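Presented as structure tokens, the chain that follows is alone, the form predicted on its own.
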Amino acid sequence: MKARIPTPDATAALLRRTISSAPRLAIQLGTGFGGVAEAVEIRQQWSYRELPGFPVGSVPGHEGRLLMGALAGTPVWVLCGRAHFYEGFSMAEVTFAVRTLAAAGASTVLLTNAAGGIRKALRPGSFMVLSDHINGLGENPLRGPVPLGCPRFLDASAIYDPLLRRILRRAGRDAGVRCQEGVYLAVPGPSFETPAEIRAFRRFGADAVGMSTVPEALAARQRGLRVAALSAITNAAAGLGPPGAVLTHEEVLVQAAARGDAATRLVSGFARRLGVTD
């Protein structure tokens, strides 16, 4: 007999059996946002290895833990880390966690990531609220079977909710952090981009570039969630930094850690304001 393949709905049912009520806000912590987990009043937690279907990534800065608790007084799910397309995971695996929390009762998701700045004003240490994206991954997570009750052809004209974007910018002001808006371009990685690619991306209208977030945003919208996304700009994109600068993941981690406190204040402020708004 073939082993039953885990589904997001089945894993969500498992989670619901172990909790009394499900938070409406889900937060996915990307590189540079790990400190947010320390601000959560944890009520329950699970290793990704305990949750059927959750892929376990291997990238430093993505620990692989699901938290349920409160952040700044607002009930939250927190995904500490993600699986990346460049690690060899399928799109179904990359989006599994977000789809699970949608099935578990989440209605809003905040996705976070580290990104390289293309627009001149987006310098290392700044933050960008996503207003739109360009999918340069070469694959769409909505390809294949359609989840029950979800649209086959998703309207992608407004992936990132305007009200949530305003709340993020206000949370930034509360935290003393300037949040600019911009267009995020997702590439498959894992190599960093070439200077010629960055010049092309700038012509496409991209303000920042990274290797994640777009799959989860599309999957969340297909499931009916309101979506917000936030990038920590950790480096100037290829060809835009000092002469001879070498891009490394280690340097991204160092720059992300330097703004970790600001990232935590910003995300906590978003949760607090959203709790008041809801």
Second form
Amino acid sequence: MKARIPTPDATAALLRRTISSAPRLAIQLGTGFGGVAEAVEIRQQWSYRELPGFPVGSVPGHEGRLLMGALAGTPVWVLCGRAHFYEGFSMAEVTFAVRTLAAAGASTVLLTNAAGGIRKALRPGSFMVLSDHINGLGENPLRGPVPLGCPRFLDASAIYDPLLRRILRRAGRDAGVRCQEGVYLAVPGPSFETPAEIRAFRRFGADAVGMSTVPEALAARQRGLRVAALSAITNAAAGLGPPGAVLTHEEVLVQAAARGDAATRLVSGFARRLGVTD
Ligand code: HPA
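In place of the form predicted on its own, output the structure of the form predicted in complex with hypoxanthine.
To see the whole picture, the full complex is given below, headed by that same chain.
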């Protein structure tokens, strides 16, 4: 017998059988945001291994759990851990979890990540609310079959919702955390960039660089979700740090951990404000 290939709609149907209603807000926790999970009042949780089609990543800090519960009083679904393109996953796999939550009824998603700062003011320890992105991945997740009722040619002129961007900036003010807006450029990784690439990206209009988020943002918009995204700036991008600086994933993790509390306050504040606004 031919094995059935999991689809986001089928996995969403499985989730819907166990819940009475879907929360408005789904959150994907990237590097630097893992601590948010500890602030969630968990009602139910799944390991990604239990959810057909959810790819199980190999990067430390991306453990693979879906939490259902409340954050700062707002009902949420939280994806702890993501699959990255650089791990060798296909775009379909990278976007599977977000597409599933969309199909299960989430209507807003907050995507989070760690990124290198290109704009001078985006120093390590600061946060950036994405105003737009540049897809430098060399692949588009919307290539291929179109999900039922979704556009073939997505308008990408306003991927990041202006109201959600405002709420994030306000949440930053509440939390005493500076959030600047900027353009995120996604690279495939896993090598960090060369200084020449960073100089070129700056000319392209990029303010920060990272290895994720853009596929999920496009897939979520195609499914009609309102999208917001937030970067924890963990390092100066290649060539912009102190002379002789070497970029390592460990450094990214250390800096991300140092700002973990700020990240949690910010995301919790966003959830609380969204709960009141919606
Ligand atoms: N480049 C790409 N991805 C990253 C970086 C970076 O400098 N920092 C954190 N993620």
